[in-house]
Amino acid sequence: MIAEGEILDVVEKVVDWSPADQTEALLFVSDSALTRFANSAIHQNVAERDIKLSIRVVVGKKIGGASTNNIGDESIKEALSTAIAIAKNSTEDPDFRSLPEKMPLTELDSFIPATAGYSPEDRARAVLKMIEAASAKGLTTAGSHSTGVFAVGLANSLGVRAVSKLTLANLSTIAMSKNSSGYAGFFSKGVREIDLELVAKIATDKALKSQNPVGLEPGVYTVILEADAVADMLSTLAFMGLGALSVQEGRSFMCGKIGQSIVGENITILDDALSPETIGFPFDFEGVPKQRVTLIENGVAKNVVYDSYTAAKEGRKSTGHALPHPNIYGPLPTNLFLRGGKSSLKEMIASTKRGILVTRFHYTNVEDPMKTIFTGMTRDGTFLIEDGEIKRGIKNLRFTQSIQEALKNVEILSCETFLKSTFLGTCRVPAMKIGKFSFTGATEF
């Protein structure tokens, strides 16, 4: 990977040649490798470099953005006359004000050395201890383990420079028998944090005990959430209307509720990139410093997330949470914490007289983001839990659910909480019980 003196030379080139009126440029620069696995084998292992340069230039109040992976001078050019050609022959944005100004940057320590050095026969030693796990059971396994350097620089015409790198390392794994499965994975910035063995125990456990899986008819019943499904429900509720530019546009279930009750008083959401307990960089991709914001607080709508554009509309500052130009979706969380309970999952499940048990969910989807309704499917170990006691397994259901309602019927939540990688960035939460859940459909597996 380019040092990060050098990924600041090739933006400040950018910044020094751009005759417009603004001009921001962003480099991304990553070095991953991953090892996949199935049927008990590595069948694939692959290892990726990948730059790229975004440019977004400003002409009045004109925008105009391009982009290339070739840090050449020429490619570079190339790239910013083409910014500069779209900006001209734009619409002009009545809503822009300007591109952000400098401002002093916090330093995070995300960057770990053994996972940025971890070998792919590091990977393959890892992998080994999943396949013998499950095997030592008569069960099958796939899977993937990563690892990778991501760093990011920025430069504007405003005096913005900022640059920063952090590691990634990512393990999952399923064990499977004939007619059941079980899923368990951890993610960290350190891959010497990962408990090969007990993530292999979780995976075969869930698959063992889930076998010769029964049918349970659709309904509303009480559910314990383990911490992918909760970080995955989390995510979704945050791009459904936890940004500034949703609430603007009238589409978030946020609108006209700031200070009022619209969840559990249990719950507690906030993102905070700064964290020692998440994976971040400590800027946006404006370079605005990431800050932490409480989104919801003991129940109450507090706060949405803002980039300088939409911050810019309402006379206020941006969060730092601006993502790349170009961004049809605005400032997004990307960093979220569910604040933690007092009980274990050992605790939850004693308390429960009948319910299901859910590892994680599967494909889901926003069906109307004003409710907060998405749905998809259980998947690699549901349970039927009865009198305290996991019964069985199940066959997997699908749920059709409010979110908000959702969060308004929490009766627990674990103390201990998990950093879980989602489509929106990272996520770190606990386990919880939900009094009401609905699930619409079953299946045959």
Second form
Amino acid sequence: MIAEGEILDVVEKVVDWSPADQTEALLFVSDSALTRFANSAIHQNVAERDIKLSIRVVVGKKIGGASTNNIGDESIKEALSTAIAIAKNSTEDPDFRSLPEKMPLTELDSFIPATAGYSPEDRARAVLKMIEAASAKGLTTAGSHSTGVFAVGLANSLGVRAVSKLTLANLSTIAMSKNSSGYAGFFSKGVREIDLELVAKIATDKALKSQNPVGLEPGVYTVILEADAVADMLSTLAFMGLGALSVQEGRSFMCGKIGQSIVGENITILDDALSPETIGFPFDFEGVPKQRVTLIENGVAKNVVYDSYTAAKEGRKSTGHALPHPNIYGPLPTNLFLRGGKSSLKEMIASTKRGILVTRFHYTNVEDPMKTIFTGMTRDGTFLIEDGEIKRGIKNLRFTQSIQEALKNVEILSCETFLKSTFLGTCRVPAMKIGKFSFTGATEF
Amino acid sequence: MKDLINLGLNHANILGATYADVRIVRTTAESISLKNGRVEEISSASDFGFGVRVLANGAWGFASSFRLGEKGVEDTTALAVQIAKASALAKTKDVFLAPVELVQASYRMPFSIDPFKVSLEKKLDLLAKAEEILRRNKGVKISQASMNIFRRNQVFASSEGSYIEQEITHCGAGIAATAIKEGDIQVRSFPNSHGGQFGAGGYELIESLKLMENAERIAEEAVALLSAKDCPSTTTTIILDSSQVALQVHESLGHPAELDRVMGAEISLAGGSFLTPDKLNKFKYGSEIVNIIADATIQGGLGTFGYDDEGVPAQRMELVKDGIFVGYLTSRETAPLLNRRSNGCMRADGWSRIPLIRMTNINLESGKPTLEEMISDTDEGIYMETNKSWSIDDKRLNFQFATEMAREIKRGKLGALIKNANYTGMTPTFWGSCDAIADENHWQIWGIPNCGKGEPVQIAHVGHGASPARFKNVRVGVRK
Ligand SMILES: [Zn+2]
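Would you mind giving the form predicted together with its partner chain, to go alongside the form predicted alone above?
Every chain and every other molecule in the complex is listed next, the one we just looked at coming first.
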């Protein structure tokens, strides 16, 4: 792994050498490994070391970008001249103001040496525990176990200098019988925090409890979503409309709704990379310090997140949510929180006369971003609840549901929250019970 | 280059690997996107590195690095062998690879105009003109035009003695108009959604797309959709345009026919497959007119290449014949499970990832009628065009797709515009209800540049030839 000092040397070099009006250099460094297992054996096992130097230059109001994974002097110069040639041949962007100015940054302690030093043998031993726990119950198992170190360094010609590194560790597993499966996972910066026995127990319990599932007629049901399903739903919602670009382009469900109640009073959603309860870098990919942003508070639409470009357009300040340049998505909240309640999963189940318990979703996709309608399947542990008890496993169902409507009907939230890794970053969310959730189809297993 | 490759292969051998392959890959890419009259992105990316895949103690290990010097190669190879030995701590049987012919070869995808040599000015001009036409329509709130070009140069060498150099060039472009009114959002894209149409070849492909010529129509359709009626919730006959048929083939046959997936390799993430080995040569996948071919050899497809990433030559094989499921996409490791040799479907996303079984060009063969005949032959139904959203269960049975635009079919004629159309079904029932596939004049190869699979996730470029097709008794208009 390249040291943090070396990372800064590279990005400073780019800024020093650039003849452009403004220059930004962003260096990603990663050293990661992932072990996959299926049919109770390791079948794929990989490691990768990569870097990416991404350069953004501004010439007048024209912008160009180039990236390379070779940080030799010649390669840096070539990327720089490519970026400048692109900028010169581009057209002016009248809305562009400036790259961000230097601001004081906080430091986060997100680097765990035990994760960085985790070996292929360590991963294999953890996987063996999953395999042994499953086979002790007559089940097979599959999943993945990964660890990695990720660093980012940034410099721009206005004096911004930022560097940070963190570690990530993940274990995801399903245990399977002939006709059922159960999922469990744990995501953390510290690999030693993963409770292997607990993960194995949750997965095997779910697989055993959901054996011989029966088909259930699709329809509107009370549903209890465990944290993985909630995280999937929340990140989908955020991607659709909690970034400033989607609002400025008029395609967000938040358009014209700031200050209005849009979901239930028990729903508070925020983004806070600096919280010790999540894992994130202390600055965004323009070097702006991450702000804690309340997006929805007690059901009321409060705010969206900004990068320097979208902020300048409204004459306000970036909230520190820029994605790496170039990107077509605009700023997005990558460290989401949905505030928990006072209850527990147990109480949710006990309070349900008839409903469905969902472990996680599969293949969710947006059908209407303004009405926040998404569809997807349940998988790896879907249960019928009757008279306050988990009655039995059911075959998986398809839902077609407005997320906003679902969040108007949340009856109970667990006080315990869980950190989940999603396509958008991280989400810390509780389990929730929703009064009405629309299942529109069914499958054979 | 050859010296470094030999160093890696020898080092693996010394450390105890029984098989090794090395891939050195350079990718170059350029992206341009315009939105609402301004340049949203112009960027150039280059990426270079190598990956070593080994078998040691009967199990797989892989390591990759951007540092391509002697030390980098030695360290990375040693890590790959260490990882393989760790894999062997949790193995149930030794990996066996089907034999393969050894080859010394080079393959270069042909193109007429090198897209990397076309000036940025010319590319911007083409996109800006099309995007400007979209914007002329005042009902369009978001106008977009984009272009992506991509090249991969790679060397593959195995400890068995194969050495293959390949160069592949892909490009594509598209436009999209978004109309928004009072919480209603409608998008029209051309030639396809999710970035447009892609193919293997040079800038001539982009010039042939006729973006400008179609911009006015696309803008009008997006705006007209705002006042269209909602898709009825019913069961009816649907006709899908060829790009939506292509995606339907991708999700409901391409993925479930991947033999690694069938054997459980993806079960905890992307899922398994309903096409279990007992179904081979027996299972009625679709109606008799359904014939689906995997073909890595056709000109212009995103899934066309000379050799796969195990050194197996590109092939053409039947997957569905007269409605019966007859073939899988395979690799050297999976093919022996069916007593076969690999049919050459292993591809990796660059140097840093292992090869997985990926679709090549999975093509639905054309049928007899013209599209016009199919419509005039339909008493009542819905015509749907251009994918908006896709979702399918983890065995690839229950699917739901939404399309950007639809039209009523009444007494053999296309009628009123329909918005928010979607359809859902179960794969074998759906393909079993396919009663017409349009002729070769309507057949087109579509490029999908964003097919995700594996962990860490890999993105593959795959192709699908398809004609418009008609399906009976399909549930449409699924709403909460
Ligand atoms: Zn795919």
